[in-house]
Every structure is written in structure tokens, then in C-alpha cells.
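In C-alpha cells, the next block holds one chain alone, the form predicted on its own.
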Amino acid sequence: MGKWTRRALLSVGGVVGGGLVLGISEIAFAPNRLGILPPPSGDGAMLTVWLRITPEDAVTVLVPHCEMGQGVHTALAMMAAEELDAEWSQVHVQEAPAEPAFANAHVLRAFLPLEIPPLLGRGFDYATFKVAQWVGLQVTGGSSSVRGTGHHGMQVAGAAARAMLIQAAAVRWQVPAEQCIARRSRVLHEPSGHAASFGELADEASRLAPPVHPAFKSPSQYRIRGTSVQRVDIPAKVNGTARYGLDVVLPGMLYATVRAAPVFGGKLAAVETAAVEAMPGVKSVVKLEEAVAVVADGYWRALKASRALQPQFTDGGHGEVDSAAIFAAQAEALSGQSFGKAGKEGAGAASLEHAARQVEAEYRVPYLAHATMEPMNATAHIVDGRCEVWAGTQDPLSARKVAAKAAGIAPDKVTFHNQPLGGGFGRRLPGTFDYIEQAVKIAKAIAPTPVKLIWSREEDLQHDYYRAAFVARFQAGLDAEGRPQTWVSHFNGASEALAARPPYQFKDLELRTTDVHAHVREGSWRSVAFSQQGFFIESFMDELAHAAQQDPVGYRLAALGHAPRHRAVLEKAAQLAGWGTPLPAGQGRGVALVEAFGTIVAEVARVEITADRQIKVHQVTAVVDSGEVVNPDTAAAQIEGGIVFGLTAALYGQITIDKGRVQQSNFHDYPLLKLADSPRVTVEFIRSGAPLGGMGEPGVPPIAPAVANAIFAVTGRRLRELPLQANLLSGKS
């Protein structure tokens, strides 16, 4: 796995050494439609997807997502090289440069709640994509890789391209082109005995005009998909030979680290520098407009340097701010009269007054933050009007513009190197680019030295873009068998509306939206609105159940006479978790369903309550329907990972203000899931056929409604408000 650097970019062509590339120059891809378009001046018309194959029958894919751990480069490679019939022994994958013509426009069509017909596919897609080229958008994130990018451009890319060399191969044998077949990176007439390979009918290829609309596999036919390859990023971290931006050394570079305004909204108001100027290794101590940076020769003396500074910062008017008043505010919207709607059916919340019986319950979850391993960093160089950098973000263009406009230059002046990322769950997603602004500023003033910036990991958790804190309130009518008939949510944010609509039938539902404005910087968090709604919607239906003395999962099954997906779900994940069976004294099973970004997960969690009072999760079951599954393996993963970060945050997370300013600063308090710690887990999957869902987000929501349930099996008590141990030693509910 590589990088397809601006200079490979820049010289190649339609044809490249008698190979074909589709995507590069000549032949385009409008991003679900392909076409001739003329050769341009400059780089060339690239509209998104891209394959490259040479005489030596080497398959390139060229990827325009990151890499931060979830294995998208190995699922789109695969979803590439199966339609094109390639051996997956000859294909290499290379991370698109952060260009223009790499504009990943597909992962919009992810997000698309109906398919495009095809007679507007193609304007459709072409239009988005010149959206995507002026925004800047080479986004990973949404879990739309696999059911954007790959779904709607690189199985059509490879399903272009065989349908080329087939044809390529028919006019050269003089047969007709529907006798022939593509298998494992070869061309095959199998009445005239005729083959040749991929790279052989390359060159031939590349003269045809790519198909409009290439006839895809059917699933019966998948070799590559479906099966767990080994991911092509795994070596290289193994080894020791993966880059990331922390790993970026260049020759003459300094080091920098930052101390920025404690208290969101605050500007840097003096500091004296002479004594930590005249510190060992000290090179400069640059004043930013929210921070002072102090650059060395090593990270461990720029650091020892900034920390001796003592700067002074206005607080932006939120001094007095704490996480109790932020809470009072949003209850208080919540109390009022005034309030959007962001759905209703049937008669809404007029019709609890007719219920026999109302369940009502306020639920609280608290700021979080991202807390990757590798804090946030990058390595900027300016010089000659030129500017460069290395940093592992989640939008390599978007990033690109920010360095450009911090260095007062144009972005075509700007090479933006992406590494692999350690880490990102959102916090390296567009307008969260504050340490590119701040790398890219030190390296302007100390001009043409390069210099890497590194946050230090008190600076990386107390800046962080957070997942918002907020309240939200539950009504529910039941009728006199206990059986659900009126759902009404009022919560704090409008954006939470797709995600804060159950999956249950309710004959009359309401959903409210009060939005309440705190100082502290927000971002989207690893499954965004779904892990905040995933919590309140599951553990309410919960509450529904024991109210109408019920169980869970029947209570649940019972409202899911409309989803036959979701059902089969929950079910399985109730039968292989053992639901009903007999547990040791001291555990409790919990359940949760929820569907996000397209996919459907049920968790069933078995959970210990200590004698000291602390939770032990022994056991997840999770059972998963994403339509399809392309890669086994590392859907399990991701499905593992998203268990165990939000188990971390159910458990423990919780990001406090106090005096306008985070609290947290280290891991020391502000705690990740250990590895004694961890459960076991066990993941399954339901391939339904529906559309592609996502992966690398939908294992989060479920997990922490799934433990709350479970400790109310246990104790009786309904924890409302997470972080679940902090929250079941204090005695609240």
C-alpha cells in the first residue's frame, strides 16, 4: 500500500507504458457514469475513481479515503477487483493525493434516502462531484466508504473495465465479444482455446469507449467479496514501516508544541517570553491569536518550554461556566413552550391524555471526547511561495484549503501529504483542522525551517471537538395491555432528529427539538447522534416493558411486526446470547436495538455488579444486518471496536467543565476500557440482501442502553445518565 504522489499524477496519461487507466486524463468516470471526455490542460479530468493496470498485469486501485484502522483500502480494492475479474495477488492499492480531480463526491449518494434513477444518475453524480471539487471534500467518515465510494464508483469501475478488455479481446480474436469471459486477471475464448491476459489487452483497451452502464456480477459469482482477505495496511503496522504524521521527519525540521486559551472562545492577552527564549534548544516562541507556541529543537524541550510560560488569556465572557449550569439551561429549553418539531405522526402528543397509563423519563449523557492514541500533529514547510504538509486527517482536500488559506496562498500552491491516522472517530473530520491552522502558522513564522507541531496529551484532550452534552425527555402512552401507542421525545439539538426516531411501530409519535448554545467547541463523535439516541430510545422502550411487565426482547419483538429485518436481528442476537437462561448470582442481561447509517445491530450484554459495586461486562453478543458483507473479517472488527469504544465511553467518559474550561487532562482521569477489562465478544451477521450498510460506526449505540439494561437486572435501579459506574456509585438514577 502506497501513495499515488501529485508527480505520478501529473505524468500519466490516458495510456501509460501501453497499460489502460480509467480515471486518469482521457477516460473519466462521472462519478457513477463513465465517459470520453477531451483531454484537458494541466492535471487532467479525474472524476473520482480510478484503475490502473499495465502491461505487467499489475491491478492499481487508487483509493480516495483514509485509512484509520477500519480497512477501507482492502474493502474498496476488493469491491474494484471483483468486477473486474482481477487476481487479487496482482492488485496494489495507493491513497489518492489530496487534488481536486480526487474529489470523492460518491459517499453523498450514501446518504441518499432513495437510488438516483439511472437516466439521472450521470448529471446527478456529475454535479455532485463538481460540488465536492469546490468544497473540498475527500471525506472518510459516515461509515459511507464502502456503500458510497464503493458501492457506487469502484465495482463500477471494475465492471467498466472488463467489459473493455473483453471487448478489446473479441476485436482482436474477431469473435463475438459475448463469448468471451474475464477470470483472474485473464481474458478467455474458451471455443477457440484463445486467452491472454489483463496487461497483454491493456493498450487495446484503453482506445474503447468505457460502457455507460457495465453489467455488474451477481453475488452468486463473487470471488474476492465475501471472504476475509488480509488487509493490505496490516504489514506495514506490524513491521514497524507504517507512517503516520507523528513518524514525519524531515531534514532541518523543529519541533513545536502549543499552549492554547484554557476556556473556549479566549485569545492569547500577554506573555513574556525572554526566560524560556533563552532555554536550552529553544528556538522561537510564536504568539497565535488562541494560543503561544514554543518551538525547539526536540519535542521534549519545546515542550519543557511551554510549560514554564505563563501566559494570560481572556476567557471570551464563559468564565464562570460549569457543566451544571449547562445542564440547568438545556433542562430549562426543555421546560418551556417553544420548541420545533422534527416529526410527528398521527396525533402526536395529544393523544397521551388518552392512554390508561404514561411512562415519563429524563435522560442526561455528557460531553466526550475522541481520545485518539496519536494526539493531534502536523508537519508543515513553507518556502518559495510553496507550502507542504504531512498530517493524518479525515479529509485530506478539505485540509489542504485550511493550510492554504493560513498561509495566505492559493491551494494549487499547497502539496498536503495524508499519512495514516492514528486514530480519528471525527476529531480529523473538516472544521476541526485547528492544529493544521496552527502548524501552518509556526512554519510561516519561521519560514523556510519545516516544523512539526505536536500536542501534547493534557492540550489534545482538553481541545478537543466533543460530543455534545445534552438532556432529553421521554412520554409514552400505553394502552391497558401495556402495549406502546404514543412516543414522545423532546431533546436538545435538530440535528438528532433522524437519528432520535425509534425503530418501533407507535400510532401516534412526536419528536421536539429545543437547541441550547454552550461556549464548548462540538464535532461529530463516532456514530454521532446515534450513540446519544441509542442510549435514551433503548433504554426507555426498556422502561416500557418492565412498566407493562414484560419482557424486553418480546415487548421489543412485539412493536416490530412492521420490520421483518429488524426482528430477525433481535431475535438471533436473543438465542445465541441465551436470553432467559439462568445467570450466576450478581449478573443480568441487558438488550438494545438500534439501526445507523443503514445497518442494523442488536447487542445483548451479560453483566456483573461486584461486591465493591463495579460493572463488569463478561459477554457481548452482537448480530449484524448490513445488507452485504464485503470483507468478514474486518466487519467483525469494526463491529468489535465500535463495542469496546463504546462500552469506554458508557462506562466511564465524561468530559466536565468547571470555570469555562475542561477538567480532564490526561488518562488518569479521563479513562479508556482495559484490556483485562474488555469482554468477550461475539459477532454474527445477517446478510439480508438489502442495500449496503455501514460498519465502522453502527456497533457503537447499542452497547451502552444494551449494559443499563442490564444493570437494572441486576439491581433494580435505572441509571438515566452515563458515565453507568461513576453514576451507580453515586446513587443517582
Second form
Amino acid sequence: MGKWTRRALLSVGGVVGGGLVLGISEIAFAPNRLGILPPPSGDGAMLTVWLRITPEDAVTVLVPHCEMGQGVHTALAMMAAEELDAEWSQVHVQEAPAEPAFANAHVLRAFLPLEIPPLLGRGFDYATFKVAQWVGLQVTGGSSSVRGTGHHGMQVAGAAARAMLIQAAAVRWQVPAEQCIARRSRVLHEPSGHAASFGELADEASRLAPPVHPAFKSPSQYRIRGTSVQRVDIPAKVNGTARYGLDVVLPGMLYATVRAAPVFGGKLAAVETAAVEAMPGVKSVVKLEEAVAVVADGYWRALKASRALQPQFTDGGHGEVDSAAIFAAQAEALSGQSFGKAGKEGAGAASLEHAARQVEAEYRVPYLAHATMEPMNATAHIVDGRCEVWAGTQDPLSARKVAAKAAGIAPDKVTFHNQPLGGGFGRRLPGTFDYIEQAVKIAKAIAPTPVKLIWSREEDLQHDYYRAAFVARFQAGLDAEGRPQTWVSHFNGASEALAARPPYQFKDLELRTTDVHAHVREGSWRSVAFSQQGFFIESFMDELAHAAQQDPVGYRLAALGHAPRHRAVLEKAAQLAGWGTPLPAGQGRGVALVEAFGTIVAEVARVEITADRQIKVHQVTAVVDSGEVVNPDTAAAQIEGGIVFGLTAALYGQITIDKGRVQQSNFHDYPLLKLADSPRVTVEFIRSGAPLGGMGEPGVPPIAPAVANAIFAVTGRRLRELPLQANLLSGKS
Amino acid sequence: MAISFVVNGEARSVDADADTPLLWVLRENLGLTGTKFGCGISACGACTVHVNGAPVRACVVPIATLQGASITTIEGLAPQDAPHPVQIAWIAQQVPQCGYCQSGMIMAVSALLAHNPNPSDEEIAAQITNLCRCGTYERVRRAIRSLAPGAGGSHG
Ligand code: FES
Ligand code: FES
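Same protein, different form: I have the form predicted on its own, so give me the form predicted together with its partner chain.
After this comes the whole thing, all chains and molecules, with the earlier chain placed first.
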């Protein structure tokens, strides 16, 4: 693939089959673009994007992100194809292999600047790069793929390739390049009538130096971006041919399933294996540190055998912990005098005493599981000192490292085949690859036979990395007219500060944190801290509006101050939802407004409380400002899906702990929203032209507070704890 | 035990423990991995196939009960080059997200429409109880409605 250079863009000639192959090196690209960074040293630069044009006119875009249904392969390819001016039907997408050369540092660029003051932002690229290089990130999460890789990588690759093709044509025809244009995979010189396809020019183009600062189209010239092209991954998902991790088949492969220590932190103490090893089809019982695995010639036999085992596990000293104790420990910490400060504006909490009126409330949310439809699984094969792994992850590079460590070999001896994901939502992010580690260790024990490890749903729900259970307290000071002047929140989890700052203006504000964690494994869950803070902040804001006896929409608008994008989103949602118009008895509306990952979303829920106190969400109206919308239909699908995901959590979702372990085990006691309970959803976009925001997660946070606020509108009861259905019935508030 | 049945129009025999659920026989013995595993307790519908034309959840049907049965999986719903109307509607409405639940969803919907080509919203809600964690329900409804007689086909 040619020698690495220090250039921003690499053109690689002489590849098999010919054509133009163009890559972008992040480390070299960033300094050229921003003009502030030192050149990279050594051969360690990372490529984030590859683009190839074959002599047959096929355009292939190599995408360093996994597809989990968010349409990222399509959206990223659209961004490259747009700048390239390619014919969309000739564009193909391929996921980049898990090699360091494809690590996507752009993700960090898109994600981190949110948290740093603008002045530091310029110097931040380099630090970002260092971090990414060090961690070896190739991660899909944080709604960042399109914002990061798309904006900084795909777009540049497309524009550079177009410039090179045009240059090649100009040389061939002996005409000025400025007179040539690219259109639908062809270069045209209108004055002379010359025309050639991209494929015809690709070889010549590949011999040119790529431009360092290729010119971009203006948005008004977009032909592909902003249209609802169909997703490239869908056809295989309607006929059963999409191959998820669970579907990988290797010759001679065996099947395994595990039972892990039920109490987090527990270890396998003892297990009697002889009787189980004699069961039909059972090949081996493998003892791992925290689990015991059964290997058999089929999953069903492995499962039956694993159920017949009576393993003994230690409990790491956590065998008496329950949810009540976990909440109590957090509440106690919140009552203590020592806390961290995640933010302070004006006089902070001190100004509360001058308020004409104070409002206080405590909120809490339970642990939640991801419950991806595809249970955790991985297939591993160790032979001749090498290891191959097949699994769906949101970060194949760090999964590869986990596999290498488990196999006891160097990462470059591991080949990781990332598969389409049957759901991610944060469960398949770095730090949560226990299933890969287990599969590799089992494969090592039975090497050289390949093995597919499949977790039962019970194992999956009880060994997740859960969305954190979380207690938070809020205090507000209102002036004589009921306007919010002071906002004080105190919550658990120091890293949650970004999500804790409401979008409203306050004279004085203070965000206090404590950091108390139980033994329960915690992880990222679609929309991370925004899912909890969104519920708290937008519910409490509703409380303030009612305390001030003002309309919740009007009250928020007044509190937003100069925030034109937020105002426009909220006003539009209220208008589309018919805010303030009469509803049948037993129904009410609730609203919430949350900005997350650069995208502002307002949702209005129309909710009915039935005679037997069931919560029925009839309609959700969502208005979204993500700056630009690359693929409107896919973007709408992400918001629709986010609302359903958030609504499951709002209405039913809870993982509870008893005797140190998770009580729920399958969908009968961890129910998901069904079609029958799923509201009508309307999604409307505002194209404000602001920097591109994320789409996979921002739809989630507003729905829980919107529904809780609607329940208040109907019943006058303020539910301050999720899930709402159980708490409405129990009478707690 | 040995079982003979018809799968996607072909006579097949397999040898498996009598209590093995159909799901695992399809996936592991017959290599038909389009049918998915989600829960194993008949709670999610990811494993839905047709047995003698009726939708069943293959994760809880012991193979011993299927002697002589006729089974259709997502792979056999229609030839790949001539997709079933439900599959066409699914593409037109861009229903799948991660897609993992969609084999089961499509099998459940195709079974419903075979008996009731124009189901009411209530009938759809009562019959289509498959879980979709990605939350594609709105589009599932839209796609089903687009298939109703007189709805203008699957292009709506
Ligand atoms: S796997 Fe059969 S219903 Fe869930
Ligand atoms: S499309 Fe992902 S679970 Fe339904």
C-alpha cells in the first residue's frame, strides 16, 4: 500500500487492478488544515479514510465505523460521494478492517471540543490525536461518526479525488483545469465537448500529487447530501443474508455458553464437572476466573449442560447489597458536606437565600440494561500462535487488544473480523468486551478447534455494564415574578458534568458532584448522562414553571435568553403539537428540550392515563436541529428509534439488585416497548446551518421528562423516579 | 432422534435430541442463520418462522413435534431475485435499523397478511408482538399499511 509519507493525503499508485486509491492521514491532515501542529514523526500515522476508484468506475469508500443500524455507512459514503461528484449508484461501502491504520481519531475531535473552552480548542487537536493513537480507537459511539469522520475525513477525500481527476483530464485534453467540471462520475470540458469517466481518468489521476487544501462544494450545490438515499445495508436485512456475529460458521466449530459469577466481582470457587462432561455432545467444561463455560457440539446441548452445573462462586463481599442500599448510599453522600464542583456561575448556591422563593426536589433513576436484540457472542479460533475473532463491536481495534491479551499473544497476531451489530447502544464499546475475552480463553483451552460463544439472554441481562442508577437533588431560587435566578444541582458521578448544565440562563448556578459507586458494573448507555440529566433537568424545570404558575413552554422560552436555535426548536415543537389546544379528558401534553452531541431536540408527548392508571403515550412530536441533515430519512429513523428506546426506559425499564445480583433475567421481567404501546411519532428538522450534530443519541433524553410532565398535566402528580408506570401505580412520587 | 420435515420446500432429515428447539436445528443443523435468537423463552419473536403456514416462535418448539411438518424460514419466504411484497415494503419504508429482529418481524407480518390482508390498527397491535430494540415500530406499521389492498402498493 505504498510508503507512508507525512502528507495529508496519500495517493497510492500501482495497486492491483489499477485506478486511484486515496487515503487521508489524520496526523498529517490536522496540522495542514489548522496550521498549528507539528508534523508527525515516524511511520505511525493513521489513515482514517480510504477511497478507491477503479477503471470500471466503481467508487469504494472504506468506512472506519461499524454499522449498527444507524445508517452510518450510507451517510459517510454520501459525504465522500458528494464532494467527489460521483454517481451514487456506483458507490460502494466497505467497513475498514481492524488495523491501527484505520483508527478514527476524528471521533475524538468531534466529541471532545464540546467540553473545552474555544480558545483551547485549537491546541486540542494534537492532544486528541495523541490520546486516540494511544488508545487505538476505532470506535463508533457518541453520535460522532458523521460529525467527525464524515466532516474531516470523507469530505476531504472526496474533494481531493475530484480535484485530481479534473487535473488528469485537463492534462489529457490540454485545457485549463478551471474549465473542467465533475458531474455524476464523469469529468466534462464543455467548451471542447471532451468527456471522460472517473474510471478512465483514475490511473492518470493516481500519478498526481493530492491537493492539500481541496476546495469544497457549497451546500447549495449538494446533490446527494440532504436527500433520503436508501441505506446500503438494508437489502441484506430483509432476506436473512446479513451475517451478524451470531451467524458466523467455521468448519468444525463447537458451541459454548457460560455461567458467570452472579454477584459482580465474584470468582469461580468450585464446580463439579464429571456428570456434565458425560452428557451427550458435551466436549469440555472450561473453568475461567469469573465463570464456567460448557463446550458442546451444539448450543442447546451446551445450554442444557450449563444449567445442570452447580458452580460455586464467591461474592467479593457484595452478597448482601440491594438497590435500596445503593440508593441510600448515594443519598447519604448527597447530604454530606464534601462534594466536587462541576461548574459555578455567579454567586452559585450562596444566592439561594436571597430568592423570593425556593423550590427543591430529589430525583432518581434505576440501573438499566442495554438488552441489544442480539445477545453477546463471539467466535474465536486459535491455531499456530495466531488468533482470529469474529464478533460485532463498536470498537474492533480495542476488541482486538482484549483478544490478544486473553490469548497471550501480540495484537498483530490477532485478526478481528467485525460483524454487523444486532444492536450496540453502548454495550459493545471498549471496556465491555468480557464476552470476547471469554470466547478467546475458551478457544485457547480447546485449541485448535474454533468455538462460538453464545450468551443466553439471562446471562446477557445479568452481566451487562448498566446505565448507572443515579440520585440527584435540585434547588432553584425564583424571583418575585417566578423567574428562575439560581440553579443548584447535586448529583452522583463526577464525569457527568457536561450533561448537567441546563440550556437556560441563570444569574447564579452551581453543579455539585459526588462519586459513589456500588459494585455493579456501569457503562455507557445510548445518550449516556443526558438520559438521566435530561429527565431530571427538564422535569425540575417543569416544576419551576408550575411553581411560578406559568405555561411550561412559555416559561422555558423566557428562561432561554439569547439562544435562537433552542427557541426555534421549542417553538416549532409546541406549534406542531398543538400546544395549548384542548384534549379529551384523561389526556395531557408534556414538553422537554435537551441539547446533546451538538443536536437540539424538543419533544412533546401526548399522554393518556387510563381508568386503570395505565400510561398510554399516543403521539410524540419531535423537532430536531442538528445543523445539517445528511440523510433526512435515516436521521428521522434514528430519532424515532431513540424515542422508543427512551420510552422503554421511561415507562418500564429497571434493573434491580438483590443479594448483590441482578433480579431481572429475560424479557418477561425486563419488558421492552412493543408495537402496541409505541406512539405515533412525527419528526421535523430545522436546518440551521450550525455545525453538524449527532443523530443516534439525541432523540433519547427528552422523552422521559416529556412523558413525566404530561403525567403531571393529567394527574397533578409529579413522578420523580423512573420507571414511570410502576411509580404511578405504587403511588410514590 | 431422526426427524423428517420439509424446510423451504425441500425434504430434510435431521438427527437431534428430541427436546432441541427448532431454532437451533435450523441454525446449526441446516445452516439457516437468517432466523435469530433473542430470548429463548418465546418473548421476543426474533425466531419467528412459519410452521404449516402459521407463525411460531422456533425457540420453544421441540423438534420432536415437527415430524412431517412444513416449515418456512426467512430464506424461503421468496426467491432472492423476486422478493416477497413484505420485503419490498420493508425496503421502500426503510424499516430495519440493526435488522436483527427483522427476519422474525417479516415472518410474523407475512403470516398475518396471508390471513388478513387488511388488518386494522388494533389487529396489527394484537398480532405483531415482536420486540424491536431499535424501535422501528412506526415504520413497521407504515409498511403494513402500504400493503393494504388499494393503498398503492409498497411505494407510499
Ligand atoms: S428467541 Fe424465540 S421468541 Fe425470542
Ligand atoms: S431493527 Fe434492531 S432490533 Fe429491530
